[in-house]
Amino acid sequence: MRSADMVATPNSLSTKAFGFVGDLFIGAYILSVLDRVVVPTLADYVAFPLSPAHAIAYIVFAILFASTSLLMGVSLSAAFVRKTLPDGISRKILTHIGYFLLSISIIAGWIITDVSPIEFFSGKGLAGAGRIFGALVTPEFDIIGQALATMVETIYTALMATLIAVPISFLLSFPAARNLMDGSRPKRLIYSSLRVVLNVSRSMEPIIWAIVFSVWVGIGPFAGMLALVVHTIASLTKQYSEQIEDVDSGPIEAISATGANSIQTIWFAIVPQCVIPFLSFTIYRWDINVRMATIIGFVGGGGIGTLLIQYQGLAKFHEVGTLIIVITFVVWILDVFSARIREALK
């Protein structure tokens, strides 16, 4: 039976274990949310600072969350890994732990981020806004030169992102496809560590690259190209083995059955079923990096952005009406240029 199977059965020990893992980290959540930020904004005092007890009290709360929890057959977490829920008086208890977590979400959102509609409606706020706004829409074309200049920059910039990270994506994609993969013990090894490798620099935004890129290689264009680089391999690879993991088997089988080696299937059998797609997620994933150039020009990547938050520190709104309109006009006509090759391609 594959890992994969034994982590879907019901009562399997994987499945338990995962639930167990998943509710102390949510009794733990639960724990924090109230101690730290609900009960104190609506006692009105403010929380003490943590402390070595703080942790022990956490710890101790999310294991008895996580024991009751699978004891009982209410585990969120093993529901979650299941993808089903149980029946009967336990489907009820899971929904309403279910509901009261996002409550209490929704209620910590609140108030971390300090929402106020008093605020935002206020006559101070709604003057400020207006004279932004006001400025927004009366642009200095004084500028309009230096806009498409660097506007020429940060399009060439998203370009060679994706051309330099297309074949590498490419190549990664078939090790990173369960589906070929799922053979020997080395083969699962390499699979998962590149599946945490690719993870990991996903979940790092470009604007995170740009700033390492930017102290390593300078502030420009070659760091922000360099930090879409790295983002760009690890959605593409991500996309393209998802496709991969789609194809049909049955010119895989037939292949195979020929005695043609992995090499050979792959070529064969799974890269006709995949080019169209993959010319689609890498002209949607231009798309993308041309908006991602734009922002991680505010951290020294070059570009556009650079300009933008330079005008935006100096308070000239005028100028920066004028960046907002060619940004806006360059990104509207790219997106109406890659959903027509798209569409062609279908």
Given for the second form:
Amino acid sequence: MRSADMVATPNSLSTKAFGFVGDLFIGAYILSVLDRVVVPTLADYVAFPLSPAHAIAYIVFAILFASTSLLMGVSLSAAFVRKTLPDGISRKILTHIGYFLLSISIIAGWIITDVSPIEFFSGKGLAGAGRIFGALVTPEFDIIGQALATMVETIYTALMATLIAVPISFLLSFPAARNLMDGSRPKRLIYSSLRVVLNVSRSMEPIIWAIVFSVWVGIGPFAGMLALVVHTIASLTKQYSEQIEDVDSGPIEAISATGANSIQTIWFAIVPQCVIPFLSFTIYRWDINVRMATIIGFVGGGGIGTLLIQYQGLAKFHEVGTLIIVITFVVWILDVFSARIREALK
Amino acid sequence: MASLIEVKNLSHTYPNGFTALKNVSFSVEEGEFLVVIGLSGSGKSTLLRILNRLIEPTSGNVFFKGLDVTRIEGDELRTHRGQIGMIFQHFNLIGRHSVISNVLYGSLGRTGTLQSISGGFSKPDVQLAKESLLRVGIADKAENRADSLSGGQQQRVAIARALMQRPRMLLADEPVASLDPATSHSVMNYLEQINKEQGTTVICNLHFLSLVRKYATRVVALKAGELVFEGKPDAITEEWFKAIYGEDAIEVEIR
Ligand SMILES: Nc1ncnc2c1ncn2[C@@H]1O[C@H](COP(=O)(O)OP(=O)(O)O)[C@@H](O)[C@H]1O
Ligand SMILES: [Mg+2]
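Switching forms now, from the form predicted alone to the form predicted together with its partner chain, please provide the structure.
Complete assembly follows, chain above in first position.
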């Protein structure tokens, strides 16, 4: 028994509330997986939306589940965060519930993603795999010029996106750094709203932005670049501001103590502590942007990605092979190159 | 005549609710070398940072040259800070920048934002920076990166930066706590020199009583945020020592 290392935390209201809400979800999850996926097997599990009757059944079941556990004082979810076992529930029971949740998830996942070993290993399937791999390793080098030209387009799309995003991120990173914005209520408000905007735009994948911009400014490298700019600003601002939050506060105190104003304090006490990490993040971001620019090309962001998706659509796999070789090579070179520079900057 | 600095009923409570200073009052005359002693955590750093208003106290008042500086802000606050040089336990230099640049940053308070950012410090200021470095004996290191210097040298650069402000007063927050004994004396000697030759008032937090006896003209002691002693250094008897530092404390010499 490992009860010695279990810290008894008071059964606070917030733990109870968390436990209740968590168990609501677990209850709803168990019921929905059984009801929608496992029981009706393959036939009609995608029949969304739920009928009102179904929805009500879920809610009722979940509330019953969570209430029972709350009344018994054995909330499952709370047990996870508290790392302590409530009275009346043994570690074994908890483990069994864990295994149960895991197994129904695997079964549901298997059904939902159409896992089919038969297709994977069927003669027809294997022949297809052989054809495409064969094509890929016998690339069509007639299009090498076209491949390189579009690759250049992709690299420059990434470069421009990075260069445009850097000054904007630099300026935004100061109001996005908590240690600089702790002073007053309006400052905290600016900080919080900026954080929300950045987090939301960062959560939207660049490929989504590319779809948005390809409608906005038309298919092509410009759309791809705009998509990357948005994502790069969001990512770099986050990295930059975290670096600012990490700086040694000593020099800030010392520079403020000379009577310097806040811009001078930022410039002379904070920026010198950040330039090297900022450079390093920026180079890495450009590296990432080249990969992303390729993917963005698939949805109309221009460059080698757009070319690749066109050949793939025409089932010209020898040409696709050429493009994959070029992409792999360039990405590899850039990776080595940027790692070297970042190493040297340390 | 008004004292250079006058502290009245000063209390400070940090946002987390911890009260670091409780109703502290004292004053400092022009030209004094006042040493603040007390256990670590007794509120010495907090007190110093309230004097140059890096921190705004929760209650009480600070008068500098007869002017109430307790709640000033903006330009007034920067002017106030500019008149007071400060040096720190960890030197707080900009390590990647040159020694001479670090010294020049002492003139930021009187240099325009754009002018300073473009590196255009005025000729007299560049001259003063060189003189200040000469003063602390490291003029030959002017172009070296600040972080390439030893601890004692870095603290001397910090003193030069403070001199650059042409300060009325110097605050020193445990300036020798990260230095070895020999270097400690050299740094303390520079502070003493500035105090004696220029008449610059010094307020210095110190740990070692032997240093206190050697350099202080007057001592105040803090204990858990309260002022428990005020007097000449030789008035710190065995009893006072135990009262300030606790029954079990043993005096350690630094030579
Ligand atoms: N920013 C802060 N927030 C909360 N408490 C603080 C802060 N700074 C200092 N303190 C606390 O205030 C007390 C006095 O600190 P300080 O003035 O640094 O003492 P000293 O310099 O004498 O060691 C300490 O207990 C310290 O933990
Ligand atoms: Mg201190």
